[in-house]
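Only one chain is included here, represented as structure tokens and corresponding to the form predicted alone.
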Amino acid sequence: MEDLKEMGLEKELKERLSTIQPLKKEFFDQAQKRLDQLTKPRGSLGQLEEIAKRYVAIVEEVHPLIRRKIIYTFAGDHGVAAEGVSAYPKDVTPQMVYNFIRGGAAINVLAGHVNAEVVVIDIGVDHVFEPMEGLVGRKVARGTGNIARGPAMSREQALRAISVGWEMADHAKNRKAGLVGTGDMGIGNTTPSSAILAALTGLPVNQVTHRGTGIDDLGLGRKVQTIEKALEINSPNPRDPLDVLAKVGGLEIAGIAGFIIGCAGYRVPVVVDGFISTAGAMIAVALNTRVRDYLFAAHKSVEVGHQFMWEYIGQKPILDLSLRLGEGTGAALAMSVIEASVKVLNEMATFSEAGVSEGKK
């Protein structure tokens, strides 16, 4: 029965991936024409103009309006936390989920600042939550296995977690979200994220692994050794992104990957947050390179591997604020910049409208 379910999920994954289309040059051209008519020197708003053009091409509207913004924060635990790779105990994962629901976390503050909703998804927390408004219960398992001793999850579990992401993409589409962000919560989750990065790129583990929540030098050395051991024991196949995800990934990372794939198929622009979210984005891009065009890189984290992730994906981070929190915090802040770029496109006067003389072309 599980084999049949896995086959069905693999088939749906292929179908979802097949719906992702390349962006059309005509929409870039129309947006560029509009930008060049606005009362400013051509190209003077730099990256804002590039963001506006790509937003137009994603949604295929020359005068788009961002009516609703939603951040989806996926939460899951990690068996590898038992190896002492984090400065915080595993109990913090469910405690922070409660904090999200109460509105007391950084993501709640920053999402409120940019008028974005927050949806929290329990995709794999090792805790039984009572039904709560604001918490979407989609637990695939009570955390992953310890990757230093075996695979994080089965291929079928990885696909189930990806399908939770699709469901959240369906939610975003049905809510008519004009911009969505990814977020994460899970003690120990920088370890599988570094493992995914090393597995997909072949980069040395010590080059892509950092301090996560703030471990000391001894802890960092232990973390590097743990990831090296995980890659040796599990031998993830870099040519099979699902194999990498199942063997050394995380449930929330899988959910984020599925969410990104679903949103790209629906032409919903996705703002990818930090190190863990970008690990999910790497899996999505490895499955279909067209996905990268639908992503906005929220920021560059202080995690040393994050720059390599963005290079792999091929997107330039919007912000560099030395963030390393996750939750969707960087995505919330970057949403403000993306919305500003769209407002420039829509609300600035053209030279003819303002009666301003144009410069020499």
Second form
2 protein chains.
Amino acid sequence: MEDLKEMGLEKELKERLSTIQPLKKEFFDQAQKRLDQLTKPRGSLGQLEEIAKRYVAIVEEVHPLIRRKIIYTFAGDHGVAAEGVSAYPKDVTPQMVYNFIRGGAAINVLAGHVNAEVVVIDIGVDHVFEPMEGLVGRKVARGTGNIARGPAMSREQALRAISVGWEMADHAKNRKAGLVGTGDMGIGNTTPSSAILAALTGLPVNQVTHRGTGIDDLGLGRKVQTIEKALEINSPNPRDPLDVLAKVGGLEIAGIAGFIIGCAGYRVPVVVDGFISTAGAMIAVALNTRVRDYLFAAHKSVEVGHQFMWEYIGQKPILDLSLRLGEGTGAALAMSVIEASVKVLNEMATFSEAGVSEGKK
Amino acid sequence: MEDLKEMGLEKELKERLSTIQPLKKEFFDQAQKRLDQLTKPRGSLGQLEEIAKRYVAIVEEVHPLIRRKIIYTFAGDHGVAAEGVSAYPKDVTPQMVYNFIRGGAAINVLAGHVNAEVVVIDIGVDHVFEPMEGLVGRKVARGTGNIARGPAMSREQALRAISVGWEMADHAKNRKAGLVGTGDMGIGNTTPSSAILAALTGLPVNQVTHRGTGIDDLGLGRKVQTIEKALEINSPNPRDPLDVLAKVGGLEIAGIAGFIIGCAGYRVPVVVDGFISTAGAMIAVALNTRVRDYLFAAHKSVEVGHQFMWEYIGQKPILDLSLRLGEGTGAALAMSVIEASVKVLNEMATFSEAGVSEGKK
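Starting from the form predicted alone shown above, please give the structure in the form predicted in complex with another copy of the chain.
The next block holds the full complex; its first chain is the one shown before.
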């Protein structure tokens, strides 16, 4: 039965990946033409113009309107927290989920600031939540296994967590979200994120591992050793991204990967948040490189490995504010810049409308 | 009479500068204390936390509320445009002022996006505007003199333009603006901005001069020669910032400098936009270094000299989006990040409120 379910999900994954189309040059050209008619020197809005063009090419509309913005924050626990890789106790994962639901966390404040909704998904928290409005209960397991001693998940669990991400992509599509963001919560989750980065790129662990939410030097050394051990014990196959995800990943990371794949298939632009979200994006891009065109890189985190992730994915971070919080906080701030870019396209006057002389071409 | 007026304005300038107080450590400490009680790892919101602390220290309130945001866009013409230093004809300055008033320019779209108002000031456009709602008519002159042949302004004109900035600071204060931004419009105005930068820092002209809104290689060479000539002919005194402003500056740059000085005196935080606005900020800081604490650096422009300006002022740009438009566009986007920082301070739950365990200190 488990095998049959796994086969069904693998089949759906192949189908979802195969629906992702390359972006069409004609939409970039149409957006460029529009931008060059607007009352500003050509190209003078820099990255805003690049964002606007790609947004147009993703949604295939030259005058897109972003009616709704939603951030999906996936929460899961990590067996590897037992190795002392985090400055916080594991209880903080469910405590923070309650905080999200009550509206007291940074993601609530920043999402509210940019007029985005927050959807919180329990995909693998080691705590039984009572049913609560605002919490989507889709627990695949009560946390992952300790990657320093064995695999994080079975392949089937990884696929099930990915399918939770698809369901959230369906959710975004059904609600006609014009822009979505990813977010994460999970004590210890920079450890599997660094492990995924090292596994997929072959970069040395000590070059891609950092302090997470704030461990000290001793803790950092322990974290590097833990990740090295995890890679040695599990020997994930870098040519099989699902294997990497299952062996050294996390449930929320799998959910984020599935969410990104689903959104790319539906042409819903996705803003990828910080280090953990970008680990999920790496898995998605490793499964199909076309995914990268549908992603906006929210920001460059303090985590030293984050820049390598963006290089792997091939997107330039919009913000660089020394954030290292996750939850979707960077995605929220970047969403506002993306929305501003789209408004420029729609709301600015053209040279002829405004009676302004054009400069030398 | 002119002399008497100049003396009166010089006296008021001294008074305004003398009211600017250093920020108090106790407010940074109080804000830090509050930030460390919030449900997030300490320091994990990076630059947002630095911004929030300084905002608190400027307004001297630990729970500040930004009720109103206003961007002041100063427009003026430049005699040096006759030297062919811009890709655009001089007529574009008044044309763009009309565009601002009608709401079709980039600044209207971006200010609207972040819920900021725009005030447009004719401080020196070479065009007679009919009275229009939304345009503040304070023309000091119909543009500056050609700095390649003589001074931009008399010292008295520079002081009058500065006093227009003070009046706008009064305007902001009276309207209880919690955050204001600077903006500029003036064909040819990267030329005096580079000249001010070279004059105040002694940096070679070719290191601080760039393409403005889009001149070609030939134009860039001409621009460098023009600025070198302007500095040679006028020999501005780097120890007398008013002399630099009058001889190689611009009316809108003087207005921005005065506005910044006025706001610093009133403890109104100012977001400084791009290359031209930052030239104005340099003059203000050169007159009193305490001004720098009241400024937020909106962004790092494409103009090569901009980074030297921020180094001189000693503030780190919030955004880096390859903008080169001016008008206050970068200030508008940065205002949203500053407002987000302040909301974090006010709206997030504390560890004890949310029942979340604190990490290792």
